[in-house]
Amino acid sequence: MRHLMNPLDFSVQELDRLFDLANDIENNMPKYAHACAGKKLATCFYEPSTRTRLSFEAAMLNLGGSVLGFSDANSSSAAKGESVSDTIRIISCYADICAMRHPKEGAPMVAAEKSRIPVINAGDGGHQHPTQTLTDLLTIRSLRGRLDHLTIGLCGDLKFGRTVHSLINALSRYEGMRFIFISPDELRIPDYITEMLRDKQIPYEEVIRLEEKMPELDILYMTRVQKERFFNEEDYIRLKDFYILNKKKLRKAPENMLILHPLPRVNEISVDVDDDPRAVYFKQAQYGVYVRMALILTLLNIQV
């Protein structure tokens, strides 16, 4: 039995096989329509989510399986004080695989240690969000044709952004990567990330202005400033509109640059960008369903 806690749990070769499967699913959906018939996915979401929870549910339903679970800690026995360890022991009696989101870092790992079914980390605090990273990697590979020799700019909340941290760790295993971190000082990338890049001799820059680096980018990964991660509202209000990507700023961007965003968007990308062919964040959400379908099949060891 295998779990997914961190994007690095899969080797680069295993990721290639996972993405090949996801692309086959994309092109041959009817082939997989009954692959998980009789199987159940439990979605245990202790924190609000739209895209991640619904994409997991859509993935399992597309595979012919069924879904059970909860979308809020207050609607589970956690409200009565039940531990994550006890919850997963119970869920293991009802389902074949579990996707768990939790505000506390490491909670899905605790669940995995006690679980009798595969557990997928669907986001734990500001720590990891591995299935979003798989989505990002699949999107880049499918639309750019490769996952190496790219310059990727990550813009916005780089301090609390679990999607950013997971993506950098995952991409650092590919050759020829270069990172440009674009953020205000208060939301700069954590030191442990830059130390890792220095240890691996992967080039990176830290800048404040988005416009000055736009012409150099193959990928622009925008993120929102997350209100729920701030300790006081004053800091959030001061920083929430620090970066707003609009058509004017895109004039300096390469024609083949891709704009990604893990969503939800607040106002960091103007709606006038949505029709730009470089804006692929809604396609990205669709790729999230394909990669979660592939992941469910892989962890359940189902061959089609």
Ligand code: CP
The other form holds:
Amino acid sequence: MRHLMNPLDFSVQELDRLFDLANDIENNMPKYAHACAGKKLATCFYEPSTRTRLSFEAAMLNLGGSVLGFSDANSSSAAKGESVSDTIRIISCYADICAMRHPKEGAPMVAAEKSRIPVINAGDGGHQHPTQTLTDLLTIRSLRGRLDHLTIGLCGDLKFGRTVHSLINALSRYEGMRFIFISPDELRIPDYITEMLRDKQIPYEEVIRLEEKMPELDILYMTRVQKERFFNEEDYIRLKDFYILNKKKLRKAPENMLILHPLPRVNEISVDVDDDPRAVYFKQAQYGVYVRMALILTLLNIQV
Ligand code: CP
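Would you mind generating the form predicted together with phosphoric acid mono(formamide)ester (CP) now that we have the form predicted on its own?
In what comes next, the whole complex appears, and the chain from above leads the way.
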């Protein structure tokens, strides 16, 4: 039995197979319509979500399976003090696979240790969000044709953004990558990530101004300032609109640059960018369904 806690849990070759499967699903949906008949997915979400929870549920329903779960810790027995370890023992009696989001870093890992079913980390605090990373990688691979020799700019809240941390880890395994970190000082990328890049001799730069590096980017990955991780409301208010990508700023961007965002968006991308052909963040959310379908089939060992 396998869990998914971190995007690095899968080798690059395993990811290639997963993405091939996701692309086959995209092009041949009816072939997979009954692949998970009789199987149940539990979504245990101790933190709010739209995309991750609903795309997991859509994925299982598309595969002919069923879903159960909770979308709020307060509507589960966590509100009465039940531990994650006990909860997963119970969920193991009711479902075949579980996707868990939790505000505490490492909580899905604690669950996996006691689980009798595969557990998928659907986001743990400011730590990792592996299925968002699978979504991001599939989007880049499908729309750009490769995952190597790319310059990727990551912009916004690089301190608390778990999607950013997971994505850098995953992309650092591909050849010829170059990272540009664009953030205010207060939201800089954590040192453990820049140390990892230095150890692997992967080039990176840290800058404050987005426009400065725009012409060099193959991918621009925008992120929201993570209000829920701030200790101080004043700091959030000061930083929340630090970056607003609009049509004017995009004039300096290459014609074939892709703009990704894990969403939800707040103000960091102006809606006037949405109809730019480079803006692929809504397509990205659609890829999230295909890759989660592929992941469910892989972890349940179902061949179609
Ligand atoms: N991208 C993402 O994790 O969105 P949700 O918080 O809506 O699941």
